[in-house]
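Encoded as structure tokens, the following chain is the form predicted alone, with no partner shown.
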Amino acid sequence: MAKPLIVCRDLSIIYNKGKSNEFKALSGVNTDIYEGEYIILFGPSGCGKSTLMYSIQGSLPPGEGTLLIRGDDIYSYPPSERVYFQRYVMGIIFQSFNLIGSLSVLDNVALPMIFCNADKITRDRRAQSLLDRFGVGHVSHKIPAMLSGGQQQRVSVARSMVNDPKILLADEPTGNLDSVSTQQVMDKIDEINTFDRRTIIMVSHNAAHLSYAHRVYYLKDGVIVREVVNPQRKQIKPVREGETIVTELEQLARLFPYDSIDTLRVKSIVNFLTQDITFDQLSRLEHSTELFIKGKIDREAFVDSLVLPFERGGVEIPEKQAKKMSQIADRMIHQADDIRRFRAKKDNAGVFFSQHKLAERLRDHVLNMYNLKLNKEQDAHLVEMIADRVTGVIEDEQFNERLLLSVKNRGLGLTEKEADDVTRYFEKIIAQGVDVSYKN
């Protein structure tokens, strides 16, 4: 099995340790990245994403825990080498560019590799080289005073790459450019990854960048409070076959980036059970649902919190619908116990049914959901499909197309509407079920 590239163990920095302003920037951090692997560090302004990348570089020490690079702890080199490993292995992309004002964008470029004793000749064709590449060759005599952000942000990737590091880091690339140039920068980054088969490590608050990563580890003060995969791209982290699953969450974690677990589980119920209120009654049908879902009240008061008149804080809806709400969402929140039980075996050897028995209990809960009449070859095969969903061997679409197949192909021969309603219902009941965090 691969090694990680970057292991870091209950890594904390801690800033001005032992005096009177000490304050703790990062705390019990850990982390596995991989050769080649794209990762971004997500979180907003001040919650330790940049602490944790600059550790990585080698300028800021742990004051707690384990970093280790390639196997060995970098604090523990003399100057001289941690300069070569900071020289050879890393590159950095600054958001404010970095370029030095009075020289030339080709020696702004070839400047890296002075300090490797590289000879005028060699240090100028390599730049050039890497000018041309990423699109600002022609600007090469000019200052970066006369360059646009864009065009400065390129040529700063120039530079990153012009020794050839192992791993770049970008920090907060794009954060100074417009919409055209970090498409531009996004792309060349993506291109350094993909092609050159770079590891990645970036660190950004802007949700659009989070579909390039492999993985994006999110953080608030100075805690991982999460770890979530791009299911999009190709995992290089080994995962063994059924520890991951993708679900709704992922896709909500995109759309509420900074939303807690808890809260997107929210939305996945509340998305379910009303389509038509205004945005003020949703807002008070997510605090009612969230309530509900933590048991801090039980069915019964949930239902009145909806039909409540809005004035006297409640949704406002009809009692009818209401219940028929509620019916659902406690019928969610507890076929969903079924999946996390199961899920949880791994850490609990006594789990009291097997893949099949549950798989054989969400069936049940499917077919009374929609009153769907299955014959005993129909209903073999939807076992079967709803067990390799639950574990992870198939994802929602390829869960939606078997339904749809004929009964000889394995499938259940439903119509496209009976397909999707069941996929939706199903979808709901696994977000409520599966955690979205996948660190060991």
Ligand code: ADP
Given for the second form:
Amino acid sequence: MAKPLIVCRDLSIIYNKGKSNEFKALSGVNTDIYEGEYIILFGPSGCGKSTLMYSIQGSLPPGEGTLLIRGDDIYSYPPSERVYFQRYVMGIIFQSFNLIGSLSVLDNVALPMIFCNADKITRDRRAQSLLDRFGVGHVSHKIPAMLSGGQQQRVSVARSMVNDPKILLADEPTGNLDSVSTQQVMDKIDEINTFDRRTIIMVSHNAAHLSYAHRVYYLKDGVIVREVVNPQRKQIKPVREGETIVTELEQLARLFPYDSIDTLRVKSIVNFLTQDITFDQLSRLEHSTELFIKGKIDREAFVDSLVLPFERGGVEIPEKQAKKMSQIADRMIHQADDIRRFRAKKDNAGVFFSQHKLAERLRDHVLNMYNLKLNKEQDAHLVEMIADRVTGVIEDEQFNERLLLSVKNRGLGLTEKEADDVTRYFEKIIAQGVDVSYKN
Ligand code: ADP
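Coords for the form predicted in complex with this ligand, given the form predicted alone:
All chains and molecules follow, beginning with the one already shown.
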């Protein structure tokens, strides 16, 4: 069986050891990383991701435990051998590019080859071919400041590959980039893994990146709290026979990367108790709903995406259910638009939208939704409560209480179930119609 390329055993890293500001940034970390794997070190800021990466890179010796690369303790190497290791075995990409501003792009990429006795023609030829490969060959004569962030990062990808390293380390490589450049850089790194078969270790706190990796180590407070296998990539790390590769919890961990194992267990059980669709379907449903809310697909296309078989990218739910869902979603979006327009103090139709008028329209929505028949007095009370709730004079609980109150006490006299249903629906509309920033 293949041996792991990088092994950490009970690895701890302590900053400022023995001083008053001593800090244990990693504690008892165990990893086995195999040649050709794409590994993401994931977790919130300050959890120790970079510390682990720079320890593997040879810059932070273990305080406790061991770190072996290709079976060797790199920290026992004499200095010249450690430098050789850092120069030829590891390539590195930084969040802030770290290009030398006074050198041309070509010279930046060729620079690491100076130390390996290659002549200038060889260096320049290799640097130019890498720049061409990563789509920045045409700017090789410029200085870095003349390039966009995305171009600069692709130059640093080229630089990291110039000595043909076995392992590529990337420290939040897209942290400073817009979404288009992020995609380009992620695709190039993916290509280095799948085409050049290099091992990648990337530090990231962007959940969208998780699908690139074979495996993800989740860190929290200096500890690896879980390891998740990506079911969409053929695994390199050997899996023991009979070992489950993908559990629902692993899938959930990819959907909700910041949640603890306990929270994921709760989600799994609640999903089982309340829904007859799986988390995979749920995440597809979310995607389709997002497109619908943003107006990128119409109601018909929304229904189609819900009905489409799962293998063809759909949610795969019965047509009747899909139509009902689309009807409710459509109605909610429209009703929430009323609230949004009211907040923005403008109506597309050009009509001044008074608070009372808004409350009346929302009353119509609610009555329509729940088939409630109200007398004149109840009707007036409902309009008043809705106006109070929309403007924040009362909270959702008070709204609910007033629905339950008798009519002579300025309530509506609904049953508990009716009141709960109306409150829940109404809160949903308000939530859709009010930006979160409004609450701050
Ligand atoms: P991440 O990459 O997950 O954001 P880091 O590995 O950079 O986290 O840092 C982990 C913890 O170690 C943080 O609390 C950070 O403040 C601390 N830390 C990082 N570098 C040093 C250092 N040179 N000296 C002291 N503490 C450090």
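Positions refer to the first chain, counted from 1. The model shown is predicted, which means the values in this text are computed figures rather than measured ones. Superpose the two forms; the largest set of C-alphas matching within 1.5 Å is the rigid core.
When the rigid core is held fixed, the Cα atom of residue 383 travels 2 angstroms or more between the two forms. Comparing the forms between the two forms on their rigid core, the Cα displacement of residue 305 reaches 2 Å or more.
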